Amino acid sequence: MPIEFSFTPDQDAFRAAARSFIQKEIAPVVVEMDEKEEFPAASVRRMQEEGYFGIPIPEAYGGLGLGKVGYCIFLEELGKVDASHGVIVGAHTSLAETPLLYYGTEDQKRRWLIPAARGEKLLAFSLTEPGSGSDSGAVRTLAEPRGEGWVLTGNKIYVSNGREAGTIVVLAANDVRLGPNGGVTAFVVDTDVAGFKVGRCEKKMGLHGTSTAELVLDHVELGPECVLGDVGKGFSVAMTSLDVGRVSLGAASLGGIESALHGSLEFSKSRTQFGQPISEYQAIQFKLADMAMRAQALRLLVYHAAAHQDRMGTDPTAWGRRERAEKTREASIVKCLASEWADEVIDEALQIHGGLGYIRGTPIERAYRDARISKIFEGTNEIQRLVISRDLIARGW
């Protein structure tokens, strides 16, 4: 499929508004947030008030109705300033709102999606367990039927927004023998339900503004209205969410690349060594050129994939098998390239800044710590290569 994309005037206007908001409301709090390792509650509240937690959600369900392209625009701009805020928005929107929009009943959308899109409630998504990381189908949190409802028992780990969320999409095993093919179901769990508690919150190398929590489900009783999608089809629910998340992660990584490029360009023109700006040295010029090539290529890939997802719509039953496979391959390519290129570009940016880039609290040092996780979460890059190669073998190029 040809890679073609251009922004509409409305999308350009949205970018300008988002950029202004982020510079005013987000940029001033980032240094203190990172140093104190605190969830940025005040700036998150401001994003919620502006509707930024419902960007791709249709207006009928409380969102801004700007689709995946609008959502990626926001995450790109946010990625230029801070990765923690981007993860908070992404865990809520890509991973939790997406399954509610795509698979939820009208009652579920009214109960959970509309308040989330309006910014009245923070969401999270929980798949990973102590024994199931890359093997995401090996879910051991049990979902046992009881009457018309279910009882959930188990532990989840590495849940972004897990400490602050009011509702969490949880994947649990209705039949561990079946694994991903009929044995996993998605549930919507309000965090004030009996038996639910937040366990340990991890201390991390980066993303200091986010919570990464353990969740404990101790015989949590849920009604039948909490099943999201069909029983046994939870793995498809999760993978659909991750396809959206991987493209939006690419947008956030693009923002990080652009910020590193801009900072390096300005620094290289002002920093002098041996009587001239270091931008005059070919070694630095080649680094800047490599950064720019990655930014340009990634921008095309991200927005091509986002526009493709917008054209597909939000009804999975309407997707053809080939179109679904193409969407998943695109998302994996975007995620893998974006995370690796961001890692490389930010590393080179730190090299250009020299010792200054290694000093704690500088934007480059923070970006260096924050970027590393992108090759791991939302599916490790090793898993992305498996997804891509298996689709190549099955369908060709």
Ligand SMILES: Cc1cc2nc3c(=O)[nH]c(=O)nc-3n(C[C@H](O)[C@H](O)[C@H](O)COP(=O)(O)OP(=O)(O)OC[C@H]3O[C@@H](n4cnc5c(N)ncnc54)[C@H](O)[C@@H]3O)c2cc1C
Given for the second form:
Amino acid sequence: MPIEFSFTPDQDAFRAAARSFIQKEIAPVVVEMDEKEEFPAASVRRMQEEGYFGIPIPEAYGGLGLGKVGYCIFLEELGKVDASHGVIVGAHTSLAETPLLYYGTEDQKRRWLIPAARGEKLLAFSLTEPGSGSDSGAVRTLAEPRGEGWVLTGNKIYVSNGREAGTIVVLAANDVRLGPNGGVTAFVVDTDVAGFKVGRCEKKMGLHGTSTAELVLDHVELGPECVLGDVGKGFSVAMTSLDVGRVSLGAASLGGIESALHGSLEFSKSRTQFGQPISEYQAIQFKLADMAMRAQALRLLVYHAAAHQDRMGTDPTAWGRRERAEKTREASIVKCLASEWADEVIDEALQIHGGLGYIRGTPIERAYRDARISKIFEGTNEIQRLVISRDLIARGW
Ligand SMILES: Cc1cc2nc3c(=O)[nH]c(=O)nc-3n(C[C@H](O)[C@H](O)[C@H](O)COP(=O)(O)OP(=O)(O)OC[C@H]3O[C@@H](n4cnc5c(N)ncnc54)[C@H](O)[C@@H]3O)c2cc1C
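Show the other one: the form predicted together with this ligand, since we just had the form predicted alone.
Following is the full complex, with the preceding chain placed first.
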């Protein structure tokens, strides 16, 4: 696998355009969004209009055609300013557009992917249930065959974008005895279908701009065209989406780290104690150095993994076992390191800011609350370590 990586002039131009868009349209709304705990509908609308809800989707399906590298560039830039917006884009793109692009039929792509990539419809992804979190193959939402179609019954929880989405990729059990090996199927569910209801929306420590919703599926009738991928193969569909999600989560964490580093540098040069800027103290200098080491290493990891996913293409039937396992291990490594480094760096940045870092409404205080979830969602870091170690034991280093 090649190690070299550099951005093309087009990718650099995309980053510059995204950065100025984010400064103009997103930065001004985040403090109020966080305080009011409101979904940022107007700035989401602007991102949709600019095509930012279809960055890695080919132009033929309504997207910008910029691949995973372009997508990570956007999430990195977004991560410098606000994590909630990143999660709204990520749940839609990584977790719901990916399965439509990789596993959807042409009809499904036309019906669901194109409007999503064009920004006409928001998507979500629903795997987690009250009894099935890390053990994600143990879903109990039932998918029962009826005629040519299916009837879905059960409760889902913790769905990002669940309150606002027009279409949701839902994982349900076609056979609970089989579990992940043949017993789970992915379905595309339009939220205006009879029997579908949004339940409780959680109050959270951070990510105040995102909804985290319960879904109630009460005998939701779906046609055969709503099955995404093969019946019984939904676990692979979900894992493919999570591989993309984990790398893009790494990009968002990278943005958070870079922003914490930048803020700490500025603050430490301007804050004077004992007659000199605190940046003159070695205790502070070493913290800054540790932050920079993490930022630089993570940048390489994220874009290496994103470029690898771009090279692999979007047809899972073309992947060999080894290639698939390498991609999954790499995504878990990126997710695990990125979320832990972001947590550590943001904590140290808060320390550098002293009491000010603890005051409600400062960027570092919000970043501290927002960052914590990254060690939990898209698979906890304990689960990432299981994935990595199992693959090491099976295939070696
Ligand atoms: C804000 C937010 C947004 C979310 N968005 C989505 C979404 O859009 N869609 C969706 O489907 N889900 C979503 N989730 C759910 C999220 O992915 C799960 O919370 C996560 O996978 C962990 O599951 P759990 O909460 O049930 O914890 P549990 O699985 O109950 O884990 C509890 C603890 O036990 C540990 N543990 C469990 N099994 C093992 C094991 N075998 N070995 C070692 N340790 C283990 C875990 O690592 C953890 O520390 C979201 C959650 C939150 C909080």
